[in-house]
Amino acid sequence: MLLLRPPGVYRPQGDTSLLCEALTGAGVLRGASVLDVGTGTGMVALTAARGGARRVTAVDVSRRALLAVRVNALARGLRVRTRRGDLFSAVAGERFDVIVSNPPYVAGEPACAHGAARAWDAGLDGRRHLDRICAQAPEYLHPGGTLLMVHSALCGVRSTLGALHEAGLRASVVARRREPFGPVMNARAGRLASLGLITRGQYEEELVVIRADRAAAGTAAVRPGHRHAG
């Protein structure tokens, strides 16, 4: 999908591609209203547009990102709802039946990123995106709605599956792929070898979509503790 991406965007790249996939294939689309939150260029927004939500809201901290998106959008004559704020500051009181999100992910650096790097650096662990949304998007959902999620396995699976059953959500994993590291990654590897987060003279990664739904109403949600992995 060739997009218009304005400098310091975020270029769709395998995780934006296994994202979408991930979200044609859930069966989840027809007639839902879908949130994308930390947009981009907007790709999986215009991919649940297509096919068939019935409405589509793209957030973004960047106001760049949503001039892209609404080009984008009115490029293919599809429609979507764009909103600036971080993460779900900018839809409080709002509810949707599917969220999907390509948060920042990168391990490595301690201090806020600032200027492009808001699109990918995610503080040491890479986790300070991750457990806001973990811990913030069922009160998002409507009862019976889906999170689908992407990021790095170098981030911990383990950590993003345990956050949303703590927050009441059934996670398990539904889509992996390894790929070699990008730029960013690339730039960074001596660094992360020296955290420990991976080995040195390693180049790729493995991307996982994790996939988490909340209880339908009448229906009892998973308690801590009781978790499945998938």
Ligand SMILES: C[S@@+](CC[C@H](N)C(=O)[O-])C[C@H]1O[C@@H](n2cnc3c(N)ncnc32)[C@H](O)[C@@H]1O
Second form
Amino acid sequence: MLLLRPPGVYRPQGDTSLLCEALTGAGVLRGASVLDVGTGTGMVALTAARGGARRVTAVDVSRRALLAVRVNALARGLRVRTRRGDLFSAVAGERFDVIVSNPPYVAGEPACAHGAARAWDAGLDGRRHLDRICAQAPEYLHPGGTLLMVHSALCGVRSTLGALHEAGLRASVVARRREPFGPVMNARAGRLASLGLITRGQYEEELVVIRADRAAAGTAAVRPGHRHAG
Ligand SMILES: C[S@@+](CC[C@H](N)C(=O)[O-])C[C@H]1O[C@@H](n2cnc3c(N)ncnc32)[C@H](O)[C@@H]1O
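In place of the form predicted alone, output the structure of the form predicted in complex with the ligand.
Once more the chain from above appears, this time first in line as the rest of the complex follows.
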């Protein structure tokens, strides 16, 4: 997909396409209200709109990203509502059938408030945004709604599944793919090895898409301590 990408806006990569594939394959789009958290160029939001979503909302902290989404949607005759803010704050009080996110998840540096690195830096363990999304997603999902989120296995698949379970969602890994390190990971490999997050000489990582479902109305929610297989 050829997209307008202003300087500083995340270039869609393997994580973006893995999430798009999982989203179209999940069978959750037709007629759905969809929220894309950390939309970048809007590739995931546009995939949702093309896939039959009724209403798509794209959120990002970056003004340039939201400009890109608006142009990219207009160029395709698709409708995407844009909102600027920190994760869910821009859609406070709303609920969605589907939430999708490819949040910043690269470990090794303190999370960054400005500039291009805001798209990937997520604190020393890479979980700064992941943990907030896991904790807050249920509040923004309709009963029966679905969260699909991609991240590197280096930041802890068990931690994500555990956090989603604690939040009352039924969660499992629905897609995995090994990808060579991109430029950021290559530049940071030495630091990640010294933190024990990768082995020296490692040049690829596994990406995972995690699906988490909120129980439908009238059915029992997941109870922490009764984890289903992920
Ligand atoms: C890894 S990029 C993913 C972009 C796009 N969804 C994709 O898959 O190509 C993460 C995006 O999250 C945005 N972001 C970072 N921190 C955020 C926050 N606190 N709230 C909302 N968006 C944020 C960044 O600006 C960036 O566009």
